[in-house]
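Shown here is one chain on its own, the form predicted alone, set out as structure tokens.
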Amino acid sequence: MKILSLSIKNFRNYKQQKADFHPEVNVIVGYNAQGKSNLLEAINYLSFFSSFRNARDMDMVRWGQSYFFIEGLIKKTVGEYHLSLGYNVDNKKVLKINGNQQKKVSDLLGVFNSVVFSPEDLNIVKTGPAARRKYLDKEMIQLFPSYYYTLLEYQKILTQRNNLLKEIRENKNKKEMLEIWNRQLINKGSRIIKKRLDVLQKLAPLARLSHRKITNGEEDLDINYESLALNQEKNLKNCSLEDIEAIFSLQLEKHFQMEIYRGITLIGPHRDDLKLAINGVDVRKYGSQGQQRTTALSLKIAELELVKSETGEYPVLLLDDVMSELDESRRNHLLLFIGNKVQTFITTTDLTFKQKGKIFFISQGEIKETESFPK
């Protein structure tokens, strides 16, 4: 899979770029705040209709404009595609393949894979469990656009449920609506557990491999699936959706009590988490910052094999200013696995390391295609 070209207009500090791109490397270099993040931020919205960065739509439009707009020329093994979206202020998008507008976004997830690899990301494993649980829901999402919605609605849920835990709290008396949400609340949220340990299962095996490449066999890296709901069941991988749902339903009345009293829901897929261990040892608590940075190479890695694994097709790698933050072993080492079967585009603000293809040099957002750092 590849993005032959992008065009974007009022987006972020880009006023109206085009760009064609390498199949293999592009390496996006310019000084700081001109506009590198922004360029891989255009790329992936592509993906997921929504910013890596966790801005709001509205945010990215260009400064003094009402609108923005995003057009991706995609190569797959079963042809090309034109993919394109158009924001305006008034919280409406216009979203097209082929030029024939969809109705859903679930329509496009899936169409252009790519996986970002950030600075921020390198605190999946420091960090707390909604680094975990975004870093697997968001390569769920591109893979099975279904879930996606499985996702928002048991959010809705969850928001209806916590609102009324909090009514029951100051004594208005609507513990028999509790049922309903309840029903609603296992439902979704264990078909949200149920996809989740199912795509472990594939996911793990490939970090593991890649970790102990990095390692050259001195490391084994486990993942395992916490879930507050299925705390008693210690064989998730072999539990059923119906099993789930059950243990997810005694766990609401076994903490019944406590959430009332704390008026939110303490048991669900909300809460659980991704527990990463070295060697049998946790590797957030115990593991060195060394470790903790090849356990996240190796989770990003195994995030590119996964959806080759799914798809036959690599999605496209947007290296957003991580190299600077590899040492020079993993860096080799990911630049290694790129080889000449994974598109990447690396932003850098210096020119460190030698790859074949594409070097683009961007200035107050216009991009120039060079041959090397302007001085």
Second form
Amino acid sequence: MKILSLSIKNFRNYKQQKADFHPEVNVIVGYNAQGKSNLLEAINYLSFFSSFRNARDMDMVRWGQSYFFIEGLIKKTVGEYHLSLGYNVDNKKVLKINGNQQKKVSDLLGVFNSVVFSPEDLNIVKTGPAARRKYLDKEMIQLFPSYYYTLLEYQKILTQRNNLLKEIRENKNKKEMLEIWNRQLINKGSRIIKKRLDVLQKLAPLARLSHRKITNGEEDLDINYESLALNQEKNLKNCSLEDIEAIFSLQLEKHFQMEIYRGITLIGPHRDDLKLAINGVDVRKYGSQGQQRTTALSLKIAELELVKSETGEYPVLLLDDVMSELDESRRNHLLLFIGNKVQTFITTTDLTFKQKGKIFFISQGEIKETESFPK
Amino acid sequence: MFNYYPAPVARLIDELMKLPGVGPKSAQRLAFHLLNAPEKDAVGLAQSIVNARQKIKQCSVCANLTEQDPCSFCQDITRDDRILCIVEQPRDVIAMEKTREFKGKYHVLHGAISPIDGIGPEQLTVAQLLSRLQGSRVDEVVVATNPNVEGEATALYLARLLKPLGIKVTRIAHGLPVGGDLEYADEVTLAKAFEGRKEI
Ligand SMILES: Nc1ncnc2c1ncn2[C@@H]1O[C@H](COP(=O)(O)OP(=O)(O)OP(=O)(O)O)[C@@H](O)[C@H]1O
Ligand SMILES: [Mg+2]
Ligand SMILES: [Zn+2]
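Form predicted in complex with the partner chain structure, per the form predicted alone context:
Every chain and every other molecule in the complex is listed next, the one we just looked at coming first.
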């Protein structure tokens, strides 16, 4: 999958710009605060219709303006697509494929796949569980748009249920009212867990393979799903949806008093984690900095491989400031993997590593194709 | 906020902004539209609002909006009084009627259970429902609340409340768009959903 060109209007610090990209490597170079990450954000927006930096839509509208517009020409093996998105602060988003307006975000999710790799991702091994859940969920949303809806609904149930728990704690509501939310929590929560387990079964061997390659066969990476709802059942891989629902329900009963005391939902996929181990040792806690980074890199490469195996095409890779964060051997490994098969965008403030492809110089929201870094 | 407008105009804009889905910009547009329109149109609108407000009330049986009490649905003896369809809003009654699938009676809740909005059974017409069911011939209740998390919670609540009374409680099938409102479901899907209702 490639993005051949991009037009943006009133997006972040870009007034109106258009760029034609190289099918392999595009280096986005410029001084700090010129708009390099903003450009990647615009490209990735066409995949998720939200910001990878968790910004609100209204904050991405150029200051003093009331709308932004992003249009990309996407090339897949099966054809070309014009993907466009208009966001107006007053109205909803308008999404179009080849000029035809689409009603739901889920109709457009998965049309254009792109994966961001930023220094933050390098930390997912050592930071909290939230980052690891986000890694898995983001990957899954691109591959299975309906998963997005399940997550949204689960989130709504959670908000309602947490509110109710607090009211019960303060004697403002009855304990019996919890049950009408429990059933939905278990239903949606179990679907999320089941889907994550299924995806992990494919993702884990891909990450293991990549990790072996980077470490010359010295390290074996194991990834396992850690779930409070499942109370660490041994045989997670063979769990059916019904099994998960049954264990989830039991766990919820067990934590009933504690949940009311705390006023929050303690059990469910929103509390789960990925256990990462190298040669049997938990890398999250005991890994060296280098091992943690290699693991993060392997997870990212596995993510790309999984998209490829599920959709038949590699996603577009967006490397935001990540090259300068990787040491030479890991950087080389990544470049070797990318080869000429993954269209890649690399932001950087210097051109220390020589690359084929196109170079774009970004200065105060202007994109200029260039041969080298202008001084 | 609009103190640079003459007071009556500012007040009109303020009132319009209280309407659902009307922001400051639309409120201004509507206000100036009304001020520029022929006087009889504006007065006609104002009078129809007052008229509707004064004449329309909640039916004392089903809580639907009506001019006479009980409403025409509740008075219609050709409708089956053994089956009751529970909806969130009066507009859902109309959506259901358009399918021509349903020939029973209605009950309008005026909302759905939502802890974050402070809405529980007490804020809905649940007490009124229980009292009308007492000594009635109703043996099936079809819960047609919206297919979103609040509508689902409300349906489960009603099922737990009504089943012990020996009433069969069913839920319309989810051929409906996820998270969608009943109002927007087209007639064919709604009719299908009705046919495929399941016991809860
Ligand atoms: N909504 C907006 N309207 C106008 N300008 C904005 C908006 N949002 C952010 N900016 C500007 O965009 C610039 C940041 O751009 P960006 O994050 O792309 O920088 P960068 O080139 O990636 O820099 P670095 O090398 O430091 O990562 C800042 O100067 C910021 O003020
Ligand atoms: Mg940046
Ligand atoms: Zn009535």
